[in-house]
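What follows is one chain in structure tokens, specifically the form predicted alone.
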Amino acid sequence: MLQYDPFVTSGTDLYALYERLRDEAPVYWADGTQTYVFSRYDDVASALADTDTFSSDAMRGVLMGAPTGSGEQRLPRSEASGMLVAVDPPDHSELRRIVSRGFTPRKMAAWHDYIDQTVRALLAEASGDEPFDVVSGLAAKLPVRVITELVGADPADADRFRAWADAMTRVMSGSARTSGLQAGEALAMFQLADDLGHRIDDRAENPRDDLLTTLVRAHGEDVLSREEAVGFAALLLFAGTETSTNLIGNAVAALLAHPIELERVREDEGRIGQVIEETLRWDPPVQYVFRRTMRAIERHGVQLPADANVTLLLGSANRDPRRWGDDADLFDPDRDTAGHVGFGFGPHFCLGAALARAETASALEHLLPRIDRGAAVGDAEWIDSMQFRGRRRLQVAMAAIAEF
């Protein structure tokens, strides 16, 4: 029998039950989360460019069990916190237009020195002796130091950011959806929020060269709130360094577990873009999101009411053979990836893909000549998330820089 649910997915062949789901219930109801699920490419990605009748909202509803709009009624932005991502247009274009400020190209070609400096600087500490994680030594690390850097913060204080991400991850859409907030949760998120509070109030007074104060430092009225800051960079921390954190390990998963696309990639650095697109389609870091019907439907002959929350799996998506061919479940960097949704698509497209994207082409440049040639994945284990989807370790045998 056909059995999914969004939040109850450990220990299972993840990909397969989305074969499933595609073939046997292209809509599923999935009872314990109360969502019904898209599972097909078109029905996902045309649901993601549909902002008439389908609300972002539900973001905010189902990871955080928070009020949302009603019918045709969207979630005002006075009342969703700076959570872009539960936003729909027009509000949504409004703040779009305020937080890319901070994530021009201008501003990301700037960055990219400080990521190459970062990851040297990591990856200087695998001594060559011993197997060096590249979860905890690389991809845990790299992306919650940038936004440190982001948002003008100490770099000792990277470890608190990570930490606090974690909880975050944890409650939104890990273990902590089950157990109950605890209280190490609970004191994570008012420290968060607390931290960046002063920081905000700080930049309004005192500005600097970072995003805390491009956010806050009106252009005409186009500013945001203080409330709206605090979410917005709360919202970057989390989902920013989850999602280039778990596509740094996938990608590197990847070409460990197919060698001769680890070879091609050794010898040919300039196809490193095309692995992170593949990765992003074959194995995205972000599994699902979340959006309400604002008026009744029909899909695929079941009766979607109003107010109804979906799922729409944007990993099964990535892998329909009816929009990637017979070989959708391979791995091939070769593949034209063009309408991938592994950061979304449409109005709620990533607005950090720029730099998650950047972020990992430096882990693989600098990552991938000094991994032994021997180095195999082990049997996985999941980070503590439904929603996202990456490994807690992944050690690889490496070269000492000496060596390469």
The other form holds:
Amino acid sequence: MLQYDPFVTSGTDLYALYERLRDEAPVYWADGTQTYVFSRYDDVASALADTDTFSSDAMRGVLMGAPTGSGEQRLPRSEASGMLVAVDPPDHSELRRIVSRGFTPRKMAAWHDYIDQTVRALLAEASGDEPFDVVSGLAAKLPVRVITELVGADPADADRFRAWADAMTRVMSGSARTSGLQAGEALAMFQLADDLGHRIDDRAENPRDDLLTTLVRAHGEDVLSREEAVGFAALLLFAGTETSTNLIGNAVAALLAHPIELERVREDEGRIGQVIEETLRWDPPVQYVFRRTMRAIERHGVQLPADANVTLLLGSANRDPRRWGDDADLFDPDRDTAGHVGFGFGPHFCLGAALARAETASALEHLLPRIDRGAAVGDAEWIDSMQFRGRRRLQVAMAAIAEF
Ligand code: HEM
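Given the form predicted alone, corresponding form predicted together with protoporphyrin IX containing FE (HEM):
Time for the whole complex; same chain goes first.
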């Protein structure tokens, strides 16, 4: 019998299950989560684009059990505490315009050197004598260092942010969904908010060239409240770490599983961009997002009432042969990946996409030449999350740095 639930199902055979969902029940009722599950590309992409019918406040509602709007009502900006991802237009457009000032192409380009230096420093620690764990040695450390600098938090806190992001992931979509945060973790979250709040107050007096200053410096009426700035900075520390870590890990894992593609990209680093986009399609770090129906609708003969929560399976939409052809399950960096939903689609399209791409490109550029041909891959051990997909460990044999 076909059984799927967003908070129960994970592991290697996920994509085979998605195929059954698309073929047998394109609108599937997942009883455990009480959500309808959309798995076909057209249904997922059109729901992402249609904010009149599908509210994003379910991103708080389902993941955090926090209040949402109901019926035609939307969660007001004043109650969203800076959680951009859970706010609908027109409030969303207002908020996004403000925070986008911290993510202009010029600002992102300025990060390239810092990213490269950090990657080099992390890889310099791989001796070549013993297997190197790509996840703990590189992929888990790089994004959190970048986001800590970008936000303007204390660099010495990077390791703590990493631990908080892991805890949040476990609570929102992993094993701690039922047990909740441990007391120590809850206290750490509170301290994070308190610390960010103090830093924001400081920026009002002493502006700097960092994101916190950008958020709270008024441009006419366009400014975030203190609470919104704290909430948004905390969202970034979470949204910008676990995701990028898994993109780096999933890209390396995909290449190790496809040695011909690994050789091709080692010979021509101009292919790195294609490898990244194909990884975002083929094995995306974010497997699904949630929406709430603003009114009753019908899809594939199923009636969905107003206020129904819907799971949009990005990982399945990206493998749908109706959109990608019969070889949708094949990892093929030469394919045209335009339209993949690995970063979402529509108004909530990932704000950090350029940064995530830059981090992953730098990681691959410096790592791939050093991977030994006969690289040994340990058994896949998945991270503790059903929404995010990535490996906890990825061991490779490395050539010594002296050989480069
Ligand atoms: C590979 C890495 C990443 C992936 C796969 C990813 C994926 C996504 C997806 C699927 C969404 C859409 C959510 C929705 O429609 O409900 C999203 C939104 C978002 N992402 Fe990312 N993300 C990544 C990296 C980052 C980074 C590095 C940052 C910040 C520096 C970031 C910040 C955000 C923000 C703020 C939003 C909300 C945008 C909005 O609601 O307008 N993400 N991301």
